[in-house]
Each structure stands twice: as C-alpha cells, then as structure tokens.
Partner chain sequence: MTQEFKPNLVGYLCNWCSYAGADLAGATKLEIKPTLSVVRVMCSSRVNSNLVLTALAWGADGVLIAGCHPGDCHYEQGNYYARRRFALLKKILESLDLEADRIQLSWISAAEGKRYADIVNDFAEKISRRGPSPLRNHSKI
Amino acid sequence: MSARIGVYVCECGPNIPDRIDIDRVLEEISPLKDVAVAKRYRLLCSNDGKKYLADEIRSEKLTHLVVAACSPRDHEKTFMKVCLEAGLNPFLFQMVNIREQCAWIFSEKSEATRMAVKYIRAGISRVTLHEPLLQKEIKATPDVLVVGGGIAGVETALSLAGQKRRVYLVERSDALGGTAARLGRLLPHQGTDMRLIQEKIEHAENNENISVFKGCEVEDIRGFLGNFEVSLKRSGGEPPPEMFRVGAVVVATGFALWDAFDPDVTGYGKIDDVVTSLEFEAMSASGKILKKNGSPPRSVALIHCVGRKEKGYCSKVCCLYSLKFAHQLKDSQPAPDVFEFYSDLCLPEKTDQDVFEEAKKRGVRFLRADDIRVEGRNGKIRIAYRDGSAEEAVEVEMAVLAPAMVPAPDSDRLARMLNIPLDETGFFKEAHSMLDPVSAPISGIYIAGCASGPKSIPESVVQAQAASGKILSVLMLGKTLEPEVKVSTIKEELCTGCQTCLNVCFYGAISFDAFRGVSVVNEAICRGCGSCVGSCPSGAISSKQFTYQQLFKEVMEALR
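Next step in my check: the chain by itself in the form predicted alone, please.
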C-alpha cells in the first residue's frame, strides 16, 4: 500500500502568513510523491483546529502526517495526541518548525517562503521512513525509599506514608533526627521548643507504614522510576534486611561539619576549651556551659566562617546559630562577655536583624576579622586577628568554632550508585537549582534537605514536603507509567563489545552481556538522548525515530 501523506500548514495567527506565502508553499508541496493532501488552517492547536485535523486524518485515510507550524517543543505532543485519537500511529507524524526557523528569522518574504518549502520537503522525506512505534505501560510500585533519617528524611517519610504506600527510612546511625535532634534549642525565628522535632521522630518510628532501618546503609540500588530494587547492609556484620522494591528514591543524607582540627590556626585539639558548635550545643542541651575545669566561662569568643575560605561557599546558618549561642550565653548566670568574630554576616530572614540588634543591646561585641588565629597563652585563649590593616587580639576563656557545612560522608559512593551528579562543592546536584530544586537529573530520584547544600531546618522541611509532592503526583496509586519510546537500539551483529556506550550513558540504561559479548539497552530506563549513538565506534547503535537513514534523507532534502 502506497503512503498517503497529509501536509497541513498552520497560520499561527498572523505569525506565519505575514512572513511566508503559504499558498506558494502549498502549490510546490502538493505535486510531491505520496502527498495526498496539502492544506492550510488558521490555528491547528486550537480545539477547532485539533478537531479539524482529526477529521482530515480519517476522511483522507492518511497514513502519515506532516504539520508545518511552530516549535515541536510547543505542540508536538498536542498533534501526536490528535493522531492517536484519529486512529493514526502518532509516530508516523513529523512536525516542521517554519515559524521560528523561517518566518521569524528571514526579513524577505520570498526567502522565508523558499526555506519553508525546503524544510517541509525534508519533513516529508523523513516521515516516509518512520515506523509505527508502540507506547508501552509498566506497572509501578508506590513505595518509596528515603536515604537519611535526619529532619528532612523524617519529614519526607511522614508526608508520604499511607495505607497503600510504604516508606523505607534508612539511617546509618543508631538514631533518627540527625543534627537537628542534637540541638540545645532552635534558631531564633524557629522558636525554642525542641519537642516538635522529637514528636516527628516518634511519629516516624511508630508509624505502621514506615519501616525504619537504623544502623543500615544502602548497598545497591538498581532500576528506574516506578521499579527500583534496593538492598541494604547493616553495620557490625549483622544479617541485612531482605531486598525490597520501591518506585522512587529520596536522598536526604544531610551534611557533616568541616574538620576544624588545625592546631596552628583554630587551636582545636590542642588548646583546652576550644570547642566546635556541636560540642557547644551538647553543653547547652545539658544546661551546663562549663569549661574543662568545671567553672563557667567569664568570656567567650564565637568564631564564624571556620573553613569557609577553604570550602569556597557560605554555610548560610552559621551566623544565626552563633547569634543563638550569644543569647544563650547572655541568659546564663553569671553572663559572660561575648565576642562574635565574623567576616560577613548572613541574616537572610526579616526577623534576623532584630535578633542581631537585640544581641548588640545585650552587650555582645561584633568584631569584623580576617586571618583569625587561635592561640593558647597563660591559661587563656588568645584570638589574634586582622582588622583592616591593623593587628588586634582578644583574650577569652572559651572559644566556639562554627565550622562550614560539608557533604555527608559517602556522598560520592551513593552518587555513583544512583548515577546522579555531585556539584563542584560535593553536594548532590539538582536538576535545576531554581525550576526543579528537589529532583535529580534521573527520573524517580529526588533530593531533600542539606543533601543538596546548606539549609536551615525550615528550609529542609519545605524541601522534604516538595519532594513528597513530586512523588505523589507521579506515583499515584494504581497509575501505570509510560517509558520513553524513542530509545536506542543495538545491532548485536555489529557490536564489538568495546563497552564505550556504558561509559557515556548518563541514565545507566546500558549493560554488558558477557556471555554474548554485546551491550544491551534496557528500554525502560533509556531516555533516547543519543549519547551512545554518537560514541559507538562500530555504528551498532541507533535511536528509534532518529535512524541514520531518516536523518540523511531529511538533511539531503533540506540542502537541495
């Protein structure tokens, strides 16, 4: 049976006819081989236009369709859906962009018309080589794995767990809550009641739809959105839990603190009563802020930005919790002298300025300092620093270091396992920092809390809720998933087994069959990006709907 190709030119309001002679285009296209009909319509993407196009497909008994209009990014899926509803396989359709690529870039109408004819001819040549592809559906499990039991992981688990959705919450330590559970009190604008965090932890541990694995790490994850296989390993050589399946993975591994051990600069590990912020938090939580000799300090230095220069970024919350420390010290009896050494103050919330001003009223001295060195002298701690060009020094009885927040240990191993990238600082990289800050570039994997960078507790909670919302909108109960159809294929007779494609596949969709000595594509994971096609030295790989023959015919026709 010979092909019957329908060519339809959309006017797109005045955008195309003002710059392209559509009648001339139809006049040149109509006589071409296999073109059964060539027509124009004012706005094909409108409801009337879609109905018109569906009726044309049926009445003209079209076997292929070419639509010349705007960018495929705008309406390719729109017209593919029309084809499907009209009984035409949607992959026997080709869209040609004559608005952005012709009408909007050529000043002369004759030149824009000539190029439109060339592009439409190229589309016609290409579509005749299209093959009908079938959209598949795969069953997806609604269950979710959350890696990390800090406040972001706990919030994610509580947001997702339901009667028909189980959450597997994996924490490498022996307790949930992460750093948040170790705080003496919250930041100024977060209130001072720690019971809220403890309540969330208790709810997670007692929720019958949440399986909590403490003292465990993820050993392996394989699969794709809707179908991941997960295995864990338990510390101490104990038998690991059995393997389970989930539909999505949330990375909520939190952060660690920069190693402040540098006796020549910070004095930590060498000088008594030089402590880190978390060690000070432990004192605060116990209600006893004491020096090593058991007496309360009469003077305290709070040193900001420890490690910031080395790491190259601001940790965002250090200034706020140093302000919190200052108020805690001023609340103690007797209240010590408090010095805050900073290079730049980060006060992002509107209420933070009030907390800062209140600290100054209470006698906290803020000293802008560079090149800080912590030294021991006569049983006291000497803070030497540069203020502009002058060398200054202050002696105190206790120094509290605010180390930079750094990626959690083993982030690189987890990133390799999930095949997702880390950014230049070592935190997990989002799909888009502004438009999609909770998704990883791989479908089905999400990032919450400080796994993607320093954040406050409220920000981590909001991100956890956002990641949960993303998952709930994709893994709806009873919903099946439609994987990409235009995937890569490998001709085994041409494959040399070099495995170059495995190294360039960003999605981990290609594996090597050692028995047959060839690479194999998992079509459920493949996204059709084509990286493997360009890298294959033997030409064994091609992409469905983007074969060499199709592309050659299209390009040669456009160059005529």
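Could you switch over to the form predicted in complex with the partner chain, since the one displayed so far is the form predicted alone?
What comes next is one chain alone, with no partners or other molecules.
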C-alpha cells in the first residue's frame, strides 16, 4: 500500500494567515509525492479541530499525518492523542512549527511563506521514514531499597513503608541509627531527649512493612526505575540472605570521620587523652567523661577543622558539636577550663549564635588558630598554635579532635554498582545540587542525608522526607510507568565492539555483549539523548525518530 499523507495547516486564529499565505503553501504542497490531502483549518487544537482531524484520518485513510501549526512543545502530545484515537500510530505523525519559528519571526510575508513551505516539505519527507512505535508500559514495583540504616535511612523507611509498599532497609553494621544513635547528647537547641532517636529506630525495627537486614550489604543490583533486582550479602561472608525486586533505591550511607591525620601533628594515638569527637560522644553516652587514669579532666581543648585544609571543604556540624561539648563540659562539677581552637566559626542556623554567645559567657575561651600542633609534655597535653605570626601555647588534660566528615567507606563500590557518580569530594553527586538535591542523576535512585555531604540530623531528616516524597509521586501504587519510546538501538552488523558508546552514555544504558562482541542498548534505561549516536564511529547506532535518514531529509529540504 502506498503512503497517504495528510497535511493540515492550522491557522491558529489570525496568528498564521496574518504572516503566511496559506493557500500558496497548500498549492505548493498538494502535488508532492504521497500527499493525499492538504488542507487548512481554523484552530486544530480546539475540540472541534481535534474531532475534525480524527475524522479526516479515518475518512481519508491516512497512513501518515503532518500538522503545520505551533511549536511541537505546545501541541505535539495533543495531536499524537488524536492519532491514537483515530487508529493511526502516533509516531507516524510529524509536527511542523510554522508559528513560533516562522510566522512570528519573519517580517515579509513572502519570505515567511517560502520558509513555511520548506519546513512542511521537510516534515513530509521525514514522516514517511517514521517507524510506528509502541508506547510500552512497565509494571513498576512500589517497593524500595534503602541502603544505610542511619537516621536518614530510618526516616526514609518510615516515611515510605505502608500497606502495599515494602521497604528493605540494609545496614552494614549490626545496629540501626548510624552516628545519631551513638551521640551522648544533642545540640543545645535540639533538646535533651535522646530517646526520640531510639524510638524512631524501634519503630523501624517493629514496622511489619519494613524488612531490616543488619550486617548486610548490597551484593549486586541491576535494572531501572520501577524494576531493580537486588541481591544482598552478609558482611561476614555467610551465604546471601535474599534476593528481591524494588522500584527505587535510596542511598543513605552517611559518612565516616576522616582518620588519615598525622599523629605527629594531632598527637592522636601517641598521647594519652587525645580523642576524636566520636570517642568523646561515646564517653558522653556512657556518662563518664574521664581521662585514661580515671579522673575527670580539669582542662579540655576542642580542636576544630581537623582535615579541612586537606579535604578542601567545611564539615558544617563540627563547630556546633564542639560548642555542644563545651556546654556539656561546663555543666559538670567542677567545670573544667575549655578552649575552642577554631579557624572559622560556622554557625548557620538561627539558634546557633545564641549557643556561641552563651558559651562565651560561661567562660569558654575561643582561640583562633591557623596552625595547631598537639604535643605531649610531662604527662600533659600542650597545644601549640599560631594565629598570624607568633606561636602561643596552652596546656590541657584532654584534647578532642573534630575531624572532617568523609564519605562512608566503599562508597565508590556502591556508586559503580548503581552506576551513579561521586563528586570531587567523594560524596554521592546530586542530579542537581541546587534544584534536585535528593536525586541521583539516574532515574529511580535517590540520595538522602550525609551520603551527599556533611549535614546535621534535621537536614538529613528533611532529605529523607524529600526523597520519600519523590518516590511516592513516581512509584504510585497501581500505576504503570511509561519508559522513553524514542530510544537508541545498535545495529549488530555495523558495531565493531569499540565500546565508545558505552563510555559516552551517562545513564549506563549500554552494555557490552562479550560473547557476540557488540554493544547493546537497554531500552528501558535509554533516555534517547542521542549522545551515543553522535559518538559511534561506525554509525551503528540510530535513535528512533531522529535517525540519520530522517535528519538528512530535513537538511535536504532546508537546502533545496
């Protein structure tokens, strides 16, 4: 059967005929090969217009449709729907933009008319090359995998778990809660009730829609939004506990403390009673802030910013928890002398300044220091510091280091497995740090809490709730997902197996079939950007609706 193309020029009220001689256009278009009908209509996107178009498709037995009207960004979807209703595959349709990019920008009517003819001819010659495509629907699993059971992971699990949605919460260590559960105290304005965090953890443990896997890690994961297959392994190396399917993944792997500091500079590991902030929290949680010899310290140095220079970023919460330590020390009887060695103070929240002023009132000494060296001297700790030129020193009985927060160990392995990037600091990279801060660049993968960089507990909780919100709106119960249709495909006969495309695809949609020696696109992941098409040296890849032939037809008409 030969093609019967219907070409419909929309007047869009006065918008188009004011600037384009539509009758002239129709005169030029009508005689073209395969054009069965070429007509004009007042307003095709109106209800009457859509009905008219559907009737025309049927009565004229059209095999292809070209609509010359506004921008495809306005009404391509509208007319695709009309095609579908009229029984024409919606991909055998081409929209030609003669309003925004023709009628409205060219001042001379004759020129605008000439350009409109060009564009419509291009539409006609490409549309016969269109392939009828099928909008697939995939059944999505509403279940979610949360990697990391810190406060961010626990909050995510609690926000998502529901009657028809299971959450798999995978925690590498043998307890939920992460660092938040190991703190001795909260920041001054966060209250004193440590049970709040413990209660969250218990709720997660007892929720029948949450499967908690402690002492486990993700062994492998593959798939795409709506359909990931996950297998777990036990950290100890015992047989893998389970395999399951989820629709989305939340990375909530948190942070670790930097530990590569120089013992000759910090004294850590060499001098008694030099401890890290987390060791201090552990003492505080046990209720005993004591020196190694069992007596309470009569003076304490709190050293901020350990590793900030080396790491190149501020860890955001260290100033505050060091202030928390200062207050806590001042609460004890008798109160020790407390020195805060800082290089810059980071007090971002509305309540933080008060905490700082209060600490000063309680006699905490704030000493600005660029360079600090911790030395052992006659059983005491000597802090030699420099602000500007002169070196000064203070002697104390205990020193607490606030090391930089760094990504959780093995984040790179998880990133590789999930096919998502880390940023320069090694934390997980957001899809957009400003506008999409809880999404990874790949659909279906989200990031919450310190996994994307240092944060406080409330900030981590906000992110957990935001990621949950995103997931709830994408993986709606009972709804199917419509993957991209205009995907790329690789012609096996032309592919040399060079794997250039594999490295170019940002979404990891291409894999290499070693047996056949060719690359293959996973259509469920492909977004149809065409990067791979542009990169393939053999011209083996083609993206649907944007094939070389189709684009060449447009170029040919442009240059006719």
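Numbering follows the first chain given and starts at 1. For clarity, every value in this text was computed on a predicted model and none was experimentally measured. Superpose the two forms; the largest set of C-alphas matching within 1.5 Å is the rigid core.
With the core held fixed, the Cα of Lys544 is displaced between the two forms by less than 2 Å.
After superposition on the rigid core, displacement of the C-alpha of Lys360 between the two forms stays below 2 Å. Core-superposed comparison between the two forms: the C-alpha position of Lys77 differs by no less than 2 Å. In this core superposition, Tyr8 moves its Cα by 7.5 Å between the two forms.
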